[in-house]
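Just the one chain here, the form predicted on its own, laid out as structure tokens.
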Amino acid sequence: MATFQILTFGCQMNVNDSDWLANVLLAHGHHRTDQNAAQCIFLNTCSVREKPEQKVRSTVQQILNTRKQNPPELIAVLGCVAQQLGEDFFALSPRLRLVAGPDGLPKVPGLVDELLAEPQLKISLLDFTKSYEEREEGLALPTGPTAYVNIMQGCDNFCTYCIVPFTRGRQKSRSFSAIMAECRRKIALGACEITLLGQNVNAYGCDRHAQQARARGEDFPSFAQLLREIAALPGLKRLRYTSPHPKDMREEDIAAFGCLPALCPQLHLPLQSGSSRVLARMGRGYDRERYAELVRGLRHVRSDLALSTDIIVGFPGENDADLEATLSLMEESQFLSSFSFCYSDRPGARAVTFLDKIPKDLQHARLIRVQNLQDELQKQLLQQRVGTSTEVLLETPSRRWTRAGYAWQGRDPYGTLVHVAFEQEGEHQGELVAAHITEAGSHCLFAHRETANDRNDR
């Protein structure tokens, strides 16, 4: 049996994929160890941001340089960058002998023994599947209080800046029965909060595979119906999902925030730009007013909804007025947080051909303005919560609040990290505790366990 280590780059879907891979490798009898001793090193990669292939190449080279006396027997590149560059990676080193795109990942655990037995063997798994391929379950390990469940793979949108359809393939919805079975299994293993994952979760059930399944009489609900079924599972306290696409946000999706108690009042709704002109060039399928209308509709059914978003600054042709439109929509939407970054060309995306690129120094100047505004919005929104109460799902001990002596940290229903002080040291993982917020940090809140006096003071 081999020893292994997994290095993960990118989004929560990649993290979830890596957790699955580790669990199945353990089920196959392999053992996890540190990077300096592992026989097999897996790099699970993301190609959304600028020059990710360079980061992967440099990581491989670093591994080889630091382990000259004891090189790993197998290096594998998995995920989106593997799909993007494929067998070109084999030229990096004789030790790099496996490349697998996202659709090839389910086959990886079964190939480890074969690759270790045949040192000259190289394998590439780069073909896209026509439907969502179910994965081996692996060990029934405790999940902790939070868990993630994939409900779909790929994307059909082809936004002009995005490489995802080329690296993760066309959209494929997972079967309803498989999703429900995994959710039940995660709850049985200790999860009381589940986050549903996908490149475009609210387009679940809209792809050709799902339509064909319905035609055969299979049970394939809409996204809102799926939310209702999962929210009703015994033992589930909280439900979240990420990330939806604004153009696919339906009235029933919005209404779910007002009628499903388990659905947390928190949503990551990618904006990308507040300018209708830029949104049209991005191929996003909605304009500024439609996005603002969605925000108003969401806040109508759930006034306390916490919104986060993605913003691309310096898209080709973006002018000062476009930037101001983004800043003003950020203020109007009152985002609690945002992930903002400068536009960069991604191989195969249509915007690569756009000639009116924005100079890097101007991109960065605009990014600073966006991030400064977001910092101010977050500071204000968090400060407004001081003196109020919330419910925190505790996950791990906290290192942030040493003054209290003992503290645990977790997320409240709005997705905010909260450090909760306790009078005595103890084990609190998985507890849902009422907490009284006493202080706001830059990106988190500080609280103590709520007492009767706190309630009486209000």
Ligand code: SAH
Second form
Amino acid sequence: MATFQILTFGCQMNVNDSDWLANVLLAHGHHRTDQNAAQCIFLNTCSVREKPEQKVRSTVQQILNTRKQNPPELIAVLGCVAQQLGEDFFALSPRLRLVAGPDGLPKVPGLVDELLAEPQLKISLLDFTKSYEEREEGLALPTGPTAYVNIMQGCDNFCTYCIVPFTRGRQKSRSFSAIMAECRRKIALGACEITLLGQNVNAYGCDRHAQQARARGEDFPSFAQLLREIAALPGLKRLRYTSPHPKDMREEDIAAFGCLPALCPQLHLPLQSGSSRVLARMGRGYDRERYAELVRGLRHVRSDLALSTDIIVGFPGENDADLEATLSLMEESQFLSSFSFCYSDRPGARAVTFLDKIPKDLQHARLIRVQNLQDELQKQLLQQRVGTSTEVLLETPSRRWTRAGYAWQGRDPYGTLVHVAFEQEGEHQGELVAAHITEAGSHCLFAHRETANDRNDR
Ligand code: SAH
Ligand code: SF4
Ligand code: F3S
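Right, the form predicted on its own is done, so what does the form predicted in complex with the named molecule look like?
Shown next: the complete complex, the earlier chain at its head.
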């Protein structure tokens, strides 16, 4: 039996993959320990933005430097950078003996004993599978109130800037029965909120694998049907998903926000740019008007819907007017939050060949404008909520409560972090509490347990 540690970079899918890996390693009898003592170190990597390879190399180097006296017996590079650079990583150290892309991950736990028994052995798992590969279950550990469930692997969109279709492969929807079984299992282990994960969740069921399964007579629902089935599971109080693609947002997906009480009024809908010209060159499959129309449709069904987004600035050929178009659509859409990035070339992606690249300093200046506007929008939207009440699913003791007293933190239905004050110290994990908002921070809200007085004030 060995000791291990996992270091995770990248998106929520990677975080979920690492949680799965840890659970299965524990089930195999291994123990999680400190990074400075572990026999096996797993790096679960991301290549979506700049310099991922250097990040992996310097992390490995740093581990080797700090552990000269007791070097780890096995270092493994997993995830998207492993898929991209594969066996090149073996040259980094004789201890680096396993590389596995996202589709190779399910086999990783079963190889650890063999790799530890044979110090010369090197293994690479870089083939894409043809269908979503089910993974062994691992330990049935209590999950905490929130849980993630993968509904697909990969992406078919090939947006011209993006590496993901090359690192995660083509889209493969997971079978309906396996998704339902995992949701039921996580609810039984303590989750009352589930977030469905995938690179393009609302294209669930729209890939070759799903079509073949349907042709065999297998039950393969649409995304909206899947939402309905999961929302109806006993014990589930909240359902969310990330990320949908605007081009695949159908009428029934919009309508779901009006008719599924468990579906939270929150949506991460990546915009990327507010300029139709730039969106066309990004290969996104929608234009500014279509995005604005989607937002209007969503708000018609659910006026309080909290929207968040991703924005890329400095895409090749982006000019000042394009940036203004992005800023004005951000305002019109009233995003509660956004993740914004400077465009960078990703190997294999089509935009690498575009000649009209934007200089770095101009990209940064534009990024600051986007971020300043977002800060302003968020401040206003949070401020408007002071004096109102909300429902918070408490997760952990609060890390940001500066006043005297006790507080727990959790998220409200809109996905905003809320710190809720209590009069006494106590255990509140997993409680869904009514809270009265007293103050807005820059990115979170402060509240206390709602009292009869708060209700009378309304
Ligand atoms: N499937 C998700 C995105 C996954 S990548 C979606 O389509 O929404 C997460 C975000 O990283 C993207 O939304 C995009 O904003 C950003 N991103 C991806 N490639 C990038 C690149 N080459 N340069 C800068 N940002 C990029
Ligand atoms: Fe990348 Fe586009 Fe697929 Fe998202 S939808 S993962 S941005 S190719
Ligand atoms: Fe990164 Fe791969 Fe996720 S590139 S964003 S870890 S899909």
